[in-house]
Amino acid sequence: MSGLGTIDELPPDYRQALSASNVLPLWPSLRAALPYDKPARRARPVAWRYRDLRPALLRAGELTPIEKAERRVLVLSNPGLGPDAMRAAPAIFIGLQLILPGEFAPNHRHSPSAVRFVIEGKGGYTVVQGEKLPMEKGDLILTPSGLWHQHGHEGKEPVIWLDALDLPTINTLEASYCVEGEPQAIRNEPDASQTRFRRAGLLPYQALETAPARYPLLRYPWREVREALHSLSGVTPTGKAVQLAYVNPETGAECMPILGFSALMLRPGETVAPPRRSTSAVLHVVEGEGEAEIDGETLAWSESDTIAVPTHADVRLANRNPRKPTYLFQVDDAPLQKKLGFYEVLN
């Protein structure tokens, strides 16, 4: 196809008339909006080193009391998306949140959905709709859209977790807002991960006789995920990703509607090349060290680092330790893309 021309080729009086009517000609920017073969991408592969960010996060605890901050978070901003981008990837907000011993982050609910993935510390907890969810390293905790949630800390050391939200999508739709609430009354019983959903393939019988709950399980303990990954690794061919999805135990569907979550294991010395997909993703290192090659760019990582993966990227993940496995937590926008009908596995 021949060139579509530029806006400067149009007469000034024509451009002014269009502008006065609040319209734009499409053809000069058609290829920018709809490029051939592959999306135009601004997001870049980038690694955030936890060892660099942790001191700044702890200093934030000294500089800003929780009563003033409400939520004490450092946002991971992808440099390709602009200097003030509150996005690690186009549809994914990632932040590191700190709560100190004795602190209480007040109760609220909001239109974006969020998850918490615990990085370090003991004694922290989240309360969602009255269900108290203890926080241990590697645990995934859901705080879905519209549900009341608050955080507290009963331990003796800082607790830090990774926040992942669908905030960029909700902001684009101009639908992001928050409502404050009174502190929740906590139910005097263990959370559902310890009682109702302890084993895969087993459900409370009443779940068969009622409509599936949107969020029956709010906490996914890492110790059980890690054990399941080890079991799966024994029957997964070398070079193939050992990967488990976090799902709704009553439906088998993704546990959240817009962002997807999974856990990966790289066996000692193993390199895997996952299929190229249309999604963007963020990888967080739970344990271990290695390298990610993303569209030809190599990024080294170690425990608690976080890596952004652009859409349509070629990815290779390598565990450089010949003796120990490596574990990764992945956030992607596959559920959103599937609902919109353009999700692709490209090779």
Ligand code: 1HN
Contents of the next structure:
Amino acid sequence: MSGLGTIDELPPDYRQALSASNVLPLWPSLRAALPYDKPARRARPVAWRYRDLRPALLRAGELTPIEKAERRVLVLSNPGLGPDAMRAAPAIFIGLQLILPGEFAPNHRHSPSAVRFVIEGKGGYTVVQGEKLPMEKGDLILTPSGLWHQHGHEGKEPVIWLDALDLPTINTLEASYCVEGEPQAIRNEPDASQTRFRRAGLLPYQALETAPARYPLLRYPWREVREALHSLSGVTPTGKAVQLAYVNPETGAECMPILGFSALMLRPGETVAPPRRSTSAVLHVVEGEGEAEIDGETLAWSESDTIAVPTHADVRLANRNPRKPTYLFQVDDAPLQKKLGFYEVLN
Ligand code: 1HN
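Any chance you could show the form predicted in complex with the ligand after that form predicted alone?
Below is the entire complex, every chain and molecule, led by the chain shown above.
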């Protein structure tokens, strides 16, 4: 693999002496740590089919009461990242969470940042710092680092959502921890998407006179995202991605510090080949059916499936339905890569 030698070429007494001093030679591992031209990727393209996950999640509802689980979550584990990896992609934790009618997931806050993307069911809600955020299919709900959050369910059917967290990065930093709290007092007013931030381009005037808030908007209703995708599609040439980024309305920057979120629309029969990027990503199907071709591997998808896309991958996304659009929700680690200065669009 390289001209740098292997650990076995070194005399045993030398290796033992290094090891006894808690020291390693770099050169046998240098090329693995720093490969030429392209990262050595362990994460694989993977599809998790909702028709397989849903029964398993409902069974977890029978097996494990919420009081015991705290959060009833099945974790999407990318097999390339090891047998028990709590990672769908290198920097992305994805879980599917179930909450049953009448259940309450207790108030806590933690150092990792999380978002929820609602898959099915009516009547679920999350409370963040006293703000009650209704959860309808396709809504994006933010629970940023350090903010109190609890979940509840006032409906009749199971509610299932996708959790996306920056947990892998926070864990690598050995900085992940959680604090429990008393149930929050809920403010009796609609969430900010219905009051302060009714439409893009308009801000409460006061926002111009103070420093921008870090997390002014915590809920992005799907109804509005879907409508905006349709409007954007009218001015986007066929084959070009119709894609909207979820941003902080006061700064225009990505809404969370490590993970980025966007919504994509593939028009009936359309294929889109986005440029290769240095980020990894997870795609979740909101509606529609089609195929992803990732580094030559074809993965079929239908509604509520979830797909992992490794870094530097060649990707083609095809909507196989000739009559209906497909909508995808994308999570990536672009905000972190941009902050670290190595984000690249490769072609
Ligand atoms: C968490 O706090 C939630 O609050 C969901 O709903 C998933 C996965 C790992 C660590 C914390 C939640 C989580 C989590």
